[in-house]
Every structure is written in C-alpha cells, then in structure tokens.
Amino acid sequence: MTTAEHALVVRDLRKRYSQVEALKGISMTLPRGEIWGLLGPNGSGKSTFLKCVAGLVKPDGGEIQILGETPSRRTKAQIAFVPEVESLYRWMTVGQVLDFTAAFFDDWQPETALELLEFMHLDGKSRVSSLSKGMRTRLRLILALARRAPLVLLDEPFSGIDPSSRDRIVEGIIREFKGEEQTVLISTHAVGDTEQLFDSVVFLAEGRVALQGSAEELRRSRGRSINDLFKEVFP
C-alpha cells in the first residue's frame, strides 16, 4: 500500500519545548477508513502529536504525510481538528456558531449539521454561554462531523464531561463515521467507555510509542480489554 492510500503516515516525529522533549521519534501509519485511539495519560505527547499533524505546531524532526502529501494549505483543508482547548465565542448562539464555521469550509454539510444538532439535543437558539461543558463539547464535535474531511482529529473529547454527553459523543462518532472515505484519530485517556470505537490503538508513553496495533488482535493476543491493557502500560 502506497502512502497515498494511507490517511496518515508519520516517521520519526520529534518535538522539543525548551528542556522538555515532548515527542521522541514517533512513527505510525493510519490506513483510510479506520477509527484509531491515541491513548495515554496527560503529558504523554498526545496533544503535541495532533497539533503537529494538524499543522499548528512545527515539529523539530521527522516526516508527516497526509493522504500522500507533505503538510500544506491543501492538506490543512483535508483535516477537521477539535482541540482540547475550547475556542467557541460565548456570545454567539449555537446556530451562529454553525453558520460561522460553515463559511470557512467548502466541505461543510448543512443538512448533516442540523441532523446532528437534533441528535445531540442542542437548541440552535441557545447561546454558547448558557451551555454546560458537555453540551459545548457536543457542539464542537458537530463542527468536525458536519464536514466531509478525510482526516478527523479529536483531542480529549471525553475529558471532564458527564456520562450522558460521553454516550452521545460516542454514538455521534459511530453514526457519522464515513467508512472508507474517512479516518478518525481520537486522543483520550478515558478508555473504558470508548474502546468500542477503536479499530486500532496507539499507546503513547512520555513521547514514545509504547504499544500499537489492531484493537481486536491486541485483545486476543493479550487476553484482556484495551482498558485493562491501558492500566498495565500506565500503572
């Protein structure tokens, strides 16, 4: 399989912040049409990795190929990135947030956005400032899933939210996943409630890949769940 047939190819990716080496030579290959879990505790390098792939942080070394191309303005347009840190305008209504986002992306699907709004139990007339953290997270997920982006990057979408919102987000990802047209990479340390999503997983430990592979093969070969493997790798 050539790199053009993969959604993402990363080789020996490295990034240092002052005295902290955040990424220490990470390599991985994500085929098209899969949902991957990027698993690890806080500080393991997950967010830095996603920001490098999204083109928001410049790596110090290594290679990234997105859909067979080196990072550029063109590849940025192929990525839907939901960072852990919120960037919503609190004075906007939910509907205004959708309209504002739609203006930036040619692949925006207005009908999908409205369907997701209903599915996520959000009112388009509500102001962002009135939403709970879980509701704001659902809204941010809509901004990614309402696009036809070939590569979707979600950074800790389950962090600090209520079980109801977590369930809705998991269902929303499954519902809108576009099969062979799309690849989704989800950074999380909330593995127990989300491992059902993952076709494959990568465990990051202190900026290095500690374990990676097919989720089903790892369960079979190790005789335990991905959540139990997480507890073993990160005791």
Given for the second form:
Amino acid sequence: MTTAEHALVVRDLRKRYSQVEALKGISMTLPRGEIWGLLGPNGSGKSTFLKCVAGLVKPDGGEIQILGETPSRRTKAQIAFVPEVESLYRWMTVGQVLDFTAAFFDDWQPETALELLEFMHLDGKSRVSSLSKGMRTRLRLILALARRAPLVLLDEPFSGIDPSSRDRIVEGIIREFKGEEQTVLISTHAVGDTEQLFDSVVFLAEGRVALQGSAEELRRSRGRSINDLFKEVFP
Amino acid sequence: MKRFLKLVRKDLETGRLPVLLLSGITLALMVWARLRLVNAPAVVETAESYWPSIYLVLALAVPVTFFPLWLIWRSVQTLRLEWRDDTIYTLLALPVPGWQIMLAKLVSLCMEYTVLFAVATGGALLLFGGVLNMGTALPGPSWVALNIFWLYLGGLLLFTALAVQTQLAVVVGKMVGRVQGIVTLWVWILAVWFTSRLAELLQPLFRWLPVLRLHELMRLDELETQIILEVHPAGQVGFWLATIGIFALTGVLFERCVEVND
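Same protein, different state: after the form predicted on its own, show the form predicted together with the partner chain.
First the chain shown before, then all remaining chains and molecules of the complex.
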C-alpha cells in the first residue's frame, strides 16, 4: 500500500514552544474515508498537532505526508481546517465570508454552502461580529463542509457552545461527510455526545499517543464506551 | 487575479475607518485654518506678504509630519492585526504564495496613501488656492498638476520602500518567540542600512544613466541658478533592487517560516 492511499501519515512528529515540548514524537496513519477522533485533555497537544498538519505551525522534527505529499501550498488546497480560535474577519457579513473562502478553494460547492447556511440557521446578511459564539462556530464549520476537501481538520468544534449548536454541528458533519473521498479528524476533550461520530480514535496525552485504534474494536476489547475509556485514560 | 483582488479588498476594508478618520481630521483642520486666515485682516489684504501664515503651516502640519509616520504605523498594523485578531489562521491556511499576501497589503497601503494625498492636496488647493492668489502666481493648472503628480510619485515610491522594509521587520519579529519588538526594530534598521549600502555599491555600475535635474522636471525655470536639486538614477537602481529582494524574502518567510502562534 503506498502512502498516497492514506489521507495522512505522520511519523515521529515533534514540536517545542520555548520551554514546553508540545509534541513528543507522534506517529499515526489515517486511511481515507474515515472520521477520526483526536481525544485528549487540554494541553495534550491536539491543537498543535492539527496546526502542524494544516501548515500553520512548523514542526521541529518528524515527517508529515498529506495524500502522499509533504505540507506545502499545494496541500493547503487539500485541507479544510477549522481552528479552535475565532479566525474570521469580524467586519465581514456571513455572505462575504463564504465569497472570500470560495475565491481561494477550487473544491468549493456554492449550493452545498447555501444548503448548510439554511441548515445551520444562519443569515447571509448578518455580520460576523453580531453572531453568537455558537453561530460563529457553525459558520466556520460551513467553510469546511462546503468544500470537497480530502482532509478535514476540526479543532474543538464543540467547545464552549450550547447543546443545540453542538447537535447541529454533529448532524452537519454526518450529513456532509463525503465517504471514501474524505477523511475527517476532529479534536475534542468532550467525547460524550460525539462518540457516535468516530470510526477510529487517537488518545493524546502530554504530546504522545496514549492509545489508538478502531472505535468499535476498542469498545469490544475494553468492554466500555469511548467516553468511559477517555475517563480511564485521563482520570 | 480574483484571489489577489479579494486579498486587497480585505486589507482595504481594515484600513477604511482609520483613513476616513484621518481624512476628516485633516480637512477639519484645513477648514479651521482657512476660516482663521479669512478672519485675519492683514492676511486677507495681501496674503503673499504674510507668507508663511501660521494657519497655513498648521493646516499642512498634519499631512507633512503626521501622514508619513501614520503610514509606517499602518504598514506594521496591517500585519500585526492578523495575529491580534487570530485572522492569521485564515490567512496562513490559504493556498496562495506569501508574496501575494504581502503585495495585497502593499497595494492597499498605497491606496490609503493615495486617498490621504488626494485629501491633503485637494483640500489645500481648494481652501487656500484663492487666498494665496495661486491662479496668477503660478504658471498654470497643468504646471500645478504636473508638480503634484511628481510630489505624489516621489512620496509613493519612498513610502513603498519603507513599507517593504517594515513588512520584513514585522515578519521576522513574528518568527521569534521573545523580544519581538527589539528584533523587529533591529531588522528594520538593518533593512534600511542594506538598501542604502547596496545603492552605494551598485552606483558605479549605473553611472551611464542620465541625471534628472529637478528644476527641469518641475519646470522651475526661474530657480535654475538658485537651486540645483538632482536625482541620480544610478543610486536608485541598487536601492530598488534591494527593495525588491527584501520584498521577495518577506514573501518566502511569510509562507514558509511564520506561525499562527505569537
């Protein structure tokens, strides 16, 4: 099997921020067509890992291959990354945000974007600055889901938002997941309601992989849910 | 091209409010100075004999002293705000070359400069042209337009070079974890030194380029014997080569070395 058949291959990834070693040699291989959960408590290295893959942070060591290529301008076009932070231009309207994103990504699907806008209960004329946190998260999710990107990276999409927004987001991900042609990697420290989403999971602890595998297999072999496993690994 | 224009529009939008504000302040100051000038009897009588009037000096003080500093500050801000507002996540995730992002910021800064220049010169001409009897004292409207154009172009080129050096300084500053301010300042000083040094070093190679005399360029015929201001293109070649090099380097650094983390 060649690496190009995988959506993401990471070997011995390392990253240090001055005194803190955020990633201490992470390795993982994500096949195409699956939804993966990147699970771990705050400070475990989830965001740093996703930023390294998205090309927003430069690793100190190790190797990343996205669809068989090392991170570059070309791979940025293959990735739909939703960061945890509020990364949108606040003076833009929702419609302007969609137009701006559409101009840069050839895989943008305008009809899907409009459908998602309706599904997520967002008005194209609203200003980003006037939206609630949950609405802004939903908008950022639309920017990722309205593309046919082979690799979708969602950093804490359920963090700090109300339950109804969270349900909408989960529904949106399931609805727009493009099967074999797409791989989704979702980082979260709130496994609870989102467990149903994951085909496979990786547990990160202090910058290292603590556990990884198929969600179904882990449930069977350990005799408990992923949520309970999370509590066990991170007491 | 569509992508580049989107980037320019985005950067223009972030500068819209400050430009409007500064334009408003400039015009308000000019109107105030003009009203004071009208109310000063001696000046109204023979404006030329009281040149330079303190009010006119005050009115032009903002464009002359504050605009250049403000524009340099803006060239720092256009980059710095991307980190402060976390929009750097959006910017760095775009599959576009770093030089395009830098160029879009430069273009929007040049447009801001153009607007401010137009407000300052337009305001000065409209409000003070009559008082100073410009219509008869100067050779003609085409002469005024030509010299305003040279003034605009000179300022634009100088400002662009400074903005390019500033962009490099800010980008390198963002590449270090600590003492960003000191690194930014030192890189800026080094960039200014490098451009002037390269200009000096390459000057002998381009001596064959004709010297431009300012009194000919600006048709200041009567001043020919009094002021000899000359522009030496030989020195400019090295200066602009260095500026282009710095711009290219900034683009590469922005694309390959900067991170979203401050």
